[in-house]
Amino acid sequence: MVTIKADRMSAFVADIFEKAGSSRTEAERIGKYLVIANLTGHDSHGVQRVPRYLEWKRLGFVRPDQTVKVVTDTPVLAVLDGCYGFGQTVAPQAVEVGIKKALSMGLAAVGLRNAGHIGRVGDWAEMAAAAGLVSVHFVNAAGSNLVAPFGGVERRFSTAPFCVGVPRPGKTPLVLDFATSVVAEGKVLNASFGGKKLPDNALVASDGEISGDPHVLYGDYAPAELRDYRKGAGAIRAFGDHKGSGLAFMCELLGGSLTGTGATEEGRQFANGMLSFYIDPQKIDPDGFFSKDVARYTSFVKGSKPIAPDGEVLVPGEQEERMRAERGAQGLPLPDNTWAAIKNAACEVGLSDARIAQVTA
């Protein structure tokens, strides 16, 4: 295990980016997100992604510095095709439009479709609460068939995360964002790389045999090489038995489905769907009901007795927020194979060894 400042290790994947074609200020901002992802907590979603975008890049999955193109444009609704560009260049876009006519119109719906991977949907319901606004997102992961449905084996669904975020004037949002499977397929290539083990019920093989081994999921592997989920016969299990399945199901349809992104489909081009809706509190509710009404909520659920007698009671987003704040004072914690596997992908791409050296100096 290898522990690395955040700062460190946001400049040194913005090198990477920056060298493998993106321009800086891309570069700087995928380092940004994927390491908030890991002060978060949310490894699965952060830099241990960095070998697995440039394999996207190279094969053309993936495309630097692109625009959203409008499809669809009114006072409250817009559609917004991503052109494959990296999900932390075209996701914010859409947020910004999302924010935009939510405060002019109290209320809005954008649909972003064929986004590159738009790493941790929490980020999105941050900017939204940043800017004063309530928003609840749908999506989906077109082409990366990986989740049993409720009574199945075979892959029929993405890990089709669901959020929300709520502003809390003066304090951090509350943020709701998990995948609609047991585990997200990162926290399964976190656990391959020697991170955080699985729930022994998070994978299901081809023969119905539950697990909590990765190489259900990726078959055999070695140390530090890419994953590939298209290698093993088995599929990650939707949460909450049918509860979960359809809530991915729908996840597909509205993230998918209705942005023009598409359900997933095995054999298509990876492409991130959201479904998105914004609203303004303040036009909603001008007597400030709301706020007063969170706060006074979130204390009376925080106020129920602990099963644990060393136990608390916590709300969507505490555990991010103090995980931010412990992993930004000691550094971002990296198994071994994660970061072999990010220095290989620095050298592909042609940092030198001194640079690659001066991260973890």
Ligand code: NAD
Second form
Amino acid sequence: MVTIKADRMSAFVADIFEKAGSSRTEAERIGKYLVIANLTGHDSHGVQRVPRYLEWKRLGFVRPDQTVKVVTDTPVLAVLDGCYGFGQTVAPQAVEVGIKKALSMGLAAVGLRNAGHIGRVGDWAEMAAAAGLVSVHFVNAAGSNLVAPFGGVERRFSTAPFCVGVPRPGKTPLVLDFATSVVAEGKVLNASFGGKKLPDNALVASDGEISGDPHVLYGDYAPAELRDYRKGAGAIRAFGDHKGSGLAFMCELLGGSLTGTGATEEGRQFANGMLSFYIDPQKIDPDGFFSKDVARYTSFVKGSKPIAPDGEVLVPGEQEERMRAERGAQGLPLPDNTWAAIKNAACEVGLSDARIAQVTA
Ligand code: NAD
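Given the form predicted on its own above, produce the structure of the same protein in the form predicted together with the ligand.
Then the entire complex follows, led off by the chain already shown.
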């Protein structure tokens, strides 16, 4: 395991993507958001993605420095085409449009189609919350057919995340943000590189056996080799039996079909689709009841007696807030294989050995 300070890592990732052809601004944005994922404890969506993003860039699956194209525009609704731009660029452009419309009209819906990987969806809820808005996001990852529906063995869904953000005056927002699979694919990736082990019920093999072994998804692989989920015969399982599987289905229909991205299908190029709703609490509730009730209810929920004597009830976003403070101070822990794969990627785009050595000096 290596531990790397967050600011060093984001600067390093920025250097990698600038060498790979992005503008400095975009490269810094990619570095920033990948590192925030690690800081919040979501290593699945952090810097371990660097080699795969570069591979997608080489294959033309993702394009540097895109600007969203407006497909539909009304005072309360927009559909935007991400043109396969990096998600760290086109997602905030789409959120910006939603924020502007919701601040003016009180409510807005924005469909983003054909985005490159938008990473941790909580980033976009946090961006809306920073503008004082509640937001709800249904997302799919078309082309990333990984998850078996309840009762099935074969892959039919992406890990289709769902996210809700609620701003709190003077406090970090409440952010519920999760994949509708037992684990996000990045967690399988991370486990396959020697990171945190998967729960035993995360995957299902093609014969129906429930498993926590990453080989079920990736087949055979060498330690630092790029993982390829097309090589495995099994699937990740949808969470929460029929309820989680149903939510995944709706994320596919709303984030995928309704945005024009398309619900997940075999052999399609990777793209995230995201349907987002934005609500301005100040317009829906000019008397300020909402934020007071959010504070009251949060305390009420957290006051539930814990099952374990030393346990604690957490609310959405609290885990991430704590992790951000801890890792912000101590640095980002990375499994050796993850770090080796990032260094290989840096070498391949032409960063010098001296530059690579600076990161851990
Ligand atoms: P997860 O299982 O870690 O769940 C995270 C959510 O649960 C957060 O809202 C967190 O605050 C809450 N939480 C965690 N511990 C808690 C506790 N003890 N009590 C109460 N609440 C708690 O998340 P995940 O499913 O592994 O998803 C990880 C990330 O992957 C998310 O940011 C998601 O957006 C992202 N993702 C992205 C894509 C994509 O295509 N871009 C696909 C899948 C997932």
